[in-house]
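Next up is one chain by itself, shown in structure tokens, the form predicted on its own.
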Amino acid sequence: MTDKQQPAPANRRLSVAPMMDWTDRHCRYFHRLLAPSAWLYTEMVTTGAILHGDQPRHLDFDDAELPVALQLGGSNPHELAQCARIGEQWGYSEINLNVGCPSDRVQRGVFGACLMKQPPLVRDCLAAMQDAVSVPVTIKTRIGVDDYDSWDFLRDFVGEVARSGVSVFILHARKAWLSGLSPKQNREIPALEYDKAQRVKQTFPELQIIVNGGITCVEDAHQHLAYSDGVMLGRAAYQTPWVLSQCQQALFADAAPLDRTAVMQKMIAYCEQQQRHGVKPRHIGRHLLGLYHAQPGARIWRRWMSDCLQRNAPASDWLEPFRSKQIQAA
């Protein structure tokens, strides 16, 4: 367990979604070089793995990712109260309850998404989970499930969840589907609704909602930020990373300029620094493949990346196409 120094507060303006085998603390530490004001969120981490399994493993991450949160999945209060606890010991900056997975080793777990046919549970989760904790404990959610997709179905949700005391709600505005729907097609079927999102927003004043679902660009942040209290990117922050940078600088107005080529050499510095601890380079460079995404030597870069991490070449390898001058320093 590790004694992390928390930063000054910061505002919800912009955030990168939690997602399985993506943003993991190599994926967050880039996405903080990216967006130094954005929030970031663990992959989501099951109750019996942070009480039974290794908690390093699950939990360890860099100071340099602050803040951070962790995104828990469970739907015991008893276990969801230990691991928010835990959660903080360990130094994140918030502790966040997964009611959105629909898949389906979610769903044999009864956590994620089928939780939403259970606002009172929900509710006692949460409440549970603040009771043992001093920072924020936070819900990712959908806007419907199934065949509770309503807009009465989703007020009152919001309304039951909320006398847990828990302000912050990070809408997915696409309602989840717990059979006939890979965890796949449920990022993309059935259609978005944001206008579920903003009458939240409009029913609940006193509520922080956080949109989420089919965000990519600065205009997409713009569009949802004139009724919302912030943006969530899920997949295009992992695709496309760049658009961090540019939501950084479109959303924040202390925010520096920065350049591909040195933010590549402090993700070549840090992989040298965990390769000391064991850590393999492409366990790292598979989070930059869409760094040059849409830029000239764009597909050289990931064909020489998948090259390195196929490989598992040094790190200090991959600067070679812009030795060669196949790619241009930008």
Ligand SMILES: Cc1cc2nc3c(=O)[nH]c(=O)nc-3n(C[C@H](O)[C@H](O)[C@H](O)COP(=O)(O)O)c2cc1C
The other form holds:
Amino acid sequence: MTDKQQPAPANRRLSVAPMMDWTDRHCRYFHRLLAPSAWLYTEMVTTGAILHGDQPRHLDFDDAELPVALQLGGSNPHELAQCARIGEQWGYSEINLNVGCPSDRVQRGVFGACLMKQPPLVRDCLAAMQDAVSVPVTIKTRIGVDDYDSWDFLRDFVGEVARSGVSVFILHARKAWLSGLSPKQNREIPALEYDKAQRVKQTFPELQIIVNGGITCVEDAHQHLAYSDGVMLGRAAYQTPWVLSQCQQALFADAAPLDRTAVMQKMIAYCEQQQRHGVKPRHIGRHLLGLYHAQPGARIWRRWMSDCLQRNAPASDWLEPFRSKQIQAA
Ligand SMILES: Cc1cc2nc3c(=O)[nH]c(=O)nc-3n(C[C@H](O)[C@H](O)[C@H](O)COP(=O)(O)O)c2cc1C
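Okay, that was the form predicted on its own. Show me the form predicted together with the named molecule next.
And the full complex, kicking off with our chain again.
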């Protein structure tokens, strides 16, 4: 174990959650345009994938995405330390440990949410990771798992894990049920208990507590920032990405106003540049489908965009309904 207490970066008021199949590098490039001050996270990458797989495929990113955290899945302190070191060398701003994923695949590998049942192991994993790197090491965890769901359990878990020296806790404010619920149901069915996240902050004021789960708009963000150090948006950021731009405006003094079409034009330029490296327009365009959500013409544009993606049309076509005045630019 280390007695090294990591200094946390100054401002973690806004983050976008790690989301498998969603927050790939192209999605993060898009989110960065919308929220220049947000912390971004990779999808979870297992230690096995890094140590035995195609590292550039799992780890490459564009410098424009920074600051970006690499989220690791694993439970072997030595392997996690090795992967943390690789992540730091690759240029990641933070290394995060996943203690929240409830999927069967993850449970078979004995990591993710089931690790909550072994607080000393989580502590040792984080301590080993911290010893290996100088960038911050953080944890993203549930507030309980199965019948380990009392306040006393959560308090003792946080207390034990904090002994590793990790000072940034991202709390997905609902417990996980490991049997009987799918990962999707595990994001809906167990109730959100923000009061527990608040109590963690009151009990451990020296820790940075980032609240995650069910935050969908600026008003929600303000409500949770009243007692915590930051908010992390997941599904809302992906499905209604303009909320990131609204949060950026509301939470950071120096935010420059944006418009959707300017963001689209930057994404078209990015796509054209990525195509030169063999990336197909649909790999990038799929992340943009929610951009005009609730705007006039949103449905027409989404249909047009889906069609473009299906036939792999060039990115320069993406704004055609605006050019042809089928939709008025928002
Ligand atoms: C499609 C999808 C994939 C996810 N993958 C991960 C993951 O790789 N690592 C992780 O810690 N959480 C993952 N999550 C959980 C989110 O990070 C977040 O904790 C959860 O969605 C609750 O936040 P929200 O209500 O703002 O969406 C995933 C969620 C979704 C919807």
